[in-house]
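Take a look at this one chain, the form predicted on its own, written out in structure tokens.
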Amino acid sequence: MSRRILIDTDPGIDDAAAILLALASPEISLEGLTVVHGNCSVDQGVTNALAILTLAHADHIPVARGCDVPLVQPSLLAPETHGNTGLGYAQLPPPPRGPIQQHAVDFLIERILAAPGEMTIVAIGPLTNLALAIRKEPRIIKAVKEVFIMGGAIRHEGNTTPLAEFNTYVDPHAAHIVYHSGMPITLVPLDVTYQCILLASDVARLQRIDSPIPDFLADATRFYMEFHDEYQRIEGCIINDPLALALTFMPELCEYESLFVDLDISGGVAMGKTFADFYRMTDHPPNMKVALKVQARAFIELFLQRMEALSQTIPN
């Protein structure tokens, strides 16, 4: 049986990857997109889901509109990493349909009470919704399957500011809210993605085959690896999102440690920066289950024949 998934994403190049591995995977059954605020901005982020699931032939997942600000942050937004338009150098036509009416935080908790034990959340951008719709209805943290969640760095330096990873420090208020909520969380931090480093090579393997597929994602990485060469020395770009799907149904990728997991949300050079106490110096007990370590190149292998065998079904 499926793996029932909503996505929570912030359309960017990585959410985009993670978004065609969902679709390409038999093991999960897609039944929503939520656009968050992060990459780029929220509408912008809603046009980029819509064409990425029109792109992909998949037109009948709905995409809700959700929170355009941060709950408590100035507003951060990344063109410098994924483009202007959150997509690189890719140009996509314009979607041919619109997001549903219904709000994404009411979306989510509709989809999660509807199926009780049943939805996965794999929250790849800032955690707003997902923090308000906590807020609006509590009984979702008790109905949630579990709760995949990219974002902060515990052991590995930041890639927004020199302690704090992106998702987290957009909206450390949100994510402090989701951290101690009791979901059943996995998280997944720069720790294990950043070891996830998709080559030219790779690229240039996906583009042997005539489909829209490898070139929209020739397009869309081509500036990220710019970016990843030009501020931090790295040969490819890093796939964060797509690691985070991979484990609702690959967990054996990584490895992982029960730990207590917290964020410093005072302000300061701190602001955003995630932590973890592994020598039990607190009376806090787990809250998460950390991904510490994982087989990098084997989930590469996996992302390129799961894109494989999507873009031959879709040719041009």
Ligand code: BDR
Second form
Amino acid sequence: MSRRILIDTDPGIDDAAAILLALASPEISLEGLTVVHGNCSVDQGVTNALAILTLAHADHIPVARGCDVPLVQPSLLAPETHGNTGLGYAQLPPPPRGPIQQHAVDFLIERILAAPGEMTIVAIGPLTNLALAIRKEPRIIKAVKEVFIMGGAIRHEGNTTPLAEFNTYVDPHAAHIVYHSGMPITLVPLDVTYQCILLASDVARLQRIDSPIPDFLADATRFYMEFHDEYQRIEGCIINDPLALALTFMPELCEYESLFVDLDISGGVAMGKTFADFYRMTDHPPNMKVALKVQARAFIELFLQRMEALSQTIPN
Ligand code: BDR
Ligand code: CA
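The structure above corresponds to the form predicted on its own; please give the structure of the form predicted together with this ligand next.
Every chain and every other molecule in the complex is listed next, the one we just looked at coming first.
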């Protein structure tokens, strides 16, 4: 049976890649997208989510609009990383439909409680929606099957401050609520995602297929690669979010440790920094599984093969 998944997302170039990977993966039944502020505004993110689904002929999947600002911190978007629209140089046609009426927080609660023990959440943006859902309806903590979170930097440097990763830095208070909720979490931090580099030659391989999917990925990732080159001297681009999605059905791509993980919300230089109690110096039991090693090239190959297969079904 395929795994039932809701993606909570701030689309976002690598979010778009994760959504396409979900649609291309028979192991997964994608049952909805909930959108949150982050890489772009929530309204732009909703438009992007709908447009990506239309691109992949998946207009049956509901999209719910979520929170437009963090719980406590001021809003922080990332146009330098993902472009003004969130999708780099890609220009998708305006979507033919709108989001559902229900707020993302209520949609998450309803869908999780409707199928106790069945729904997996893949959270690939700031955790505002999920944190509010936990506060509004704590029964989802026991009802959710699993939560995969792309976020944090455990032994790795930050990508937004010298210490902090983007999703945790943008809404650290929400991350704090989710990390300490008791939900069964797998954390997918920069320690593993920064090994997963999509190269220009990988994109060129996809472009051998005449389909709007490789065209979109090429336009979106060209911007993302320019960012990585200019800001981080990385050739290619890091595709963080698709790795979190892939681990729902191919967990063997990573090695994990069960750890107590926390993050700093004290407002100083370490704001949003995640850290793990590797040596059990506190009495806290582990609160999540953390991916710490990855077979990066095997993951990129999986991503490419799935994009090729999806592209074959959607010709230009
Ligand atoms: C995370 O932040 C965003 O820029 C990406 O979409 C990803 O979810 C990586 O730090
Ligand atoms: Ca994201």
